[in-house]
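This document opens with one chain alone, in structure tokens, the form predicted on its own.
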Amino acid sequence: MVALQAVSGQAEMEAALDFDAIVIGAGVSGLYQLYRLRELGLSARVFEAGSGVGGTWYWNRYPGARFDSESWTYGYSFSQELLDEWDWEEHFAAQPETERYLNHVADKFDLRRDIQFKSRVAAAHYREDTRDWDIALEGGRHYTARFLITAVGVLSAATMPTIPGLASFQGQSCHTHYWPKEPVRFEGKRVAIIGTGATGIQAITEIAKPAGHLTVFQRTPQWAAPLHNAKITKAEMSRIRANYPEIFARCQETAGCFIHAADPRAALDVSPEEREAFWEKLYGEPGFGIWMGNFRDILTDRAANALISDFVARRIRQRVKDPAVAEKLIPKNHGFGTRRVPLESGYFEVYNQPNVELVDIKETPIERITPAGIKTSEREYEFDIIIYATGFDAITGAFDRIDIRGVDGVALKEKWRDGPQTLLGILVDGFPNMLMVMGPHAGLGNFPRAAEYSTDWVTRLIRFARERGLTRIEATTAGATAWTEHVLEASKGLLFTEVDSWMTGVNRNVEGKEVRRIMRYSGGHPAFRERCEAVAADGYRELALA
């Protein structure tokens, strides 16, 4: 009789929800996520801040904007129909053509009638009481759930600088992520971009081009690479789509999920001109294999570091005519690699064109923006746009802008106040039946890889909580700890962690976010899976569950 009413007080609680899951987010991850759940028969509501499918390539249309994994290692890999139908037009495509693939991802599984658009999360409350989340969408309608799932993204919080006078401009204006949908026109236009990092990069190249003038607007000067881009043949894409299993497997085996592995040799292993000739190959080839198949020791050893970061400068200097401008666009407080490396498209031969300027703003910086354009310490410029190419508040600022708050009414951004603390990226301690895909320390690279497997994680907890008539997941203290402090430990020796990057969660536009902090895996997915594996095949025991 006590079993039977447990059962049948459990069955009222669930009846009393609005749905057994709710995800946070349309994007790559949302998308497949809504898939998954779909397949244990529950339940579910994506509520997108979008008026469509795609995240990151719904809203970042600006000029340019395109990936730089291969295209057919970016795709899902769930479905074997899906690979047989869609064929690649590029070898990196493009944002128009990305979110095209989306659409018809959400188009092909049905996926819509379970996402509600124009919908922003403001705020997720756990009640303990009944063991659910109450989440609150901007304008005040609210949703409860047994399972809060985030799939938010690891660059979706877009952020503008703090420079005075932001809202006095009287042209137009926008941030690179919220670019409009309508066309932007610049033949003839005074153009101002601000912010040369990977956005910048893409955004300046193409916009160079029909501007009337372009003035490039540099704080930090990035190591950038050529991105050697090129169309698919349909031949080139039936030999892709017969090697789809071997090309997933290799992004199996690979630290970052890409194609590329670095070299097993040292770069002080090899003669100087077998290293110089290595990287040559390197740096005319596609794709990350100048970063991610490079030596093994360019990202720990200092000496190899300054090798390849000379190599690059070198290339620079050969590629813009002016030494001037060439000197002002080679990094001098970080070297290659130890940020995530932008490829391009003749990004720095942009600097050739008499339409352009490029203006340092370490030298003469930026005071405000005025009605008429930019004041910098040295003169005003006058502009028709502006372009803020400013970047996010990466990984943990997605999280930051709604209001998470777990047990006892504890606040996610409280509680990550110093630093995020997780269990495998996933779950948080203190907040039970919150699910993150791509959280905070989980295992990154060629996002759509990962992603699927985090994605698969979660899924596979939830059935396991389900058959068992569990209704609290929730990681342990111990967990959470023993995870945070590993994750701290693998990035130990890595020259990334003493540079200023989204990577290392510097945001000087952002309060708080002005110290380095550990915000991701670094021990490769490889060693991320075997250890998430290892917490599943042991039962989750790990976990606390009730």
Ligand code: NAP
Given for the second form:
Amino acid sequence: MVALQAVSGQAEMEAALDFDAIVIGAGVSGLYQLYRLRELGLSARVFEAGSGVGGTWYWNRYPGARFDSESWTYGYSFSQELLDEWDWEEHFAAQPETERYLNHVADKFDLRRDIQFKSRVAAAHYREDTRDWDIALEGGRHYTARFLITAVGVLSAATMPTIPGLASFQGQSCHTHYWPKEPVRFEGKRVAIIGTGATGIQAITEIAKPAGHLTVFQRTPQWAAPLHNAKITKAEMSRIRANYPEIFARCQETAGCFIHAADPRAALDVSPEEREAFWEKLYGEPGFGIWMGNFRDILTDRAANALISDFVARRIRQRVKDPAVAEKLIPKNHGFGTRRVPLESGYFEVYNQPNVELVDIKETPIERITPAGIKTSEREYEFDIIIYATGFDAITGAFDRIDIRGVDGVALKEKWRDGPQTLLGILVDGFPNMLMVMGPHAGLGNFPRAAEYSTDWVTRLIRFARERGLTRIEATTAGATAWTEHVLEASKGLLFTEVDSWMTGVNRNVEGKEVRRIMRYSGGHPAFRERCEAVAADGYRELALA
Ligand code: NAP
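Moving on from the form predicted on its own, please list the structure of the form predicted together with the ligand.
Complete assembly follows, chain above in first position.
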């Protein structure tokens, strides 16, 4: 039962609700949102499709899965006790460590008692007469709540390729996102992998080690760069712990909430020797420095972008022995950094192994999956295992998979058909009392850093509403339109907008996702926070409150 409000007329209505708030997803943002809602004294229930906490780090347990954020920038910052007691083992933690961390958080703050696992939300309908949400789970159970908070992540709706014959394959097959908990044995097996995004690159590097034979089906090569991961020693962990305030402050200052910030110089401002030396240094350093700490213009200026692309291409040629294979691994249709840069740990050297073969499916397209393997325009390959590292219906996909309906039964999917429209990536006009943590057009970046901020903002708004007895919170159409226009404006001149990728909302395995759209705010997180703070400081004037 919910805590009764001291606002006349509302008490009965509140008491009839199952919860004050329902949160979808028990990943990084959902766990923290639950913690904050409890602090406010709200009754809350989290519905989670998986059988454990962790979201991304619960599902993606494929070999090689790890993040490209420095671990010590990835943990939650809200609890000093948590920071004091948790030791990261690696600078870039692998999936098991991150899953352990999120389980530790769930246990420490006793979060599990308000999380209902194996509960996938199928529908959420707003009811104007009672100003609440009716939420239906797959299987038919319904729950009601004043607030619906989506914490569904940005890459959680995995997509299979639309290749004929998928179901006919007689061996083992799996999408990397749905990797089984039991270990998969690759020794002596003939393995295929389709997809060479950040996921494919990590999986290929690991699976090539034990596999009898690995065939990589590549449609588009990637500008991957070295991760340079390492273990964290006890002494290093002590130094990191002592520096947490500076580390989190640094992440607040940078565009992507990472420790890396763009160099103020332009690539052509310096001599070729100086440029080369700088890039050599970045290529040799851990993490996203080569992408986010590079010259300020490599992602906006075509000449600068061509130069850094040439630098990385030369590195690929040095690392891959067969020149013909090296050429296939060098992207030709987009420049460095215009797609999310995958960080790798020996990826290119994999192609020097005798048990690994690269098939360029732009040259010889896959025609179908057969009972025995994969048939391209050139030949049929036989496999024991086929792995689909084919990505996600990003950002809006997880929303599209739920039948979300706002005022007058309008479907969110329909409203966003031509691209998302939100206020700050948090609210949608016509969908009162629905709050999105890291929704479309929010400031993305190092996920927990950005998600903590969005969660805190959502929590402040709910507190504001409850203190005033407000039961209906909605973005005004003018507010949502202004934010959407600002988001579109902020992406102008950025080279990534000219390239198909999940960052521009393109996924040809999903109907209606063939054309590019602006899916996230590109003005940088400091500017995003500034705008969010201004909206709050102004008494939420871009919101209709009642
Ligand atoms: P992705 O980047 O979208 O890559 C999907 C891959 O599958 C691409 O190579 C794509 O080819 C290919 N593909 C899709 N449909 C296909 C089809 N019908 N036939 C043949 N090939 C097909 O997805 P992802 O690799 O899962 O990565 C998504 C994002 O997740 C990353 O960019 C990153 O943000 C995040 N991630 C992070 C980490 C980390 O932190 N280290 C690790 C993994 C993932 P095209 O390129 O030609 O479309």
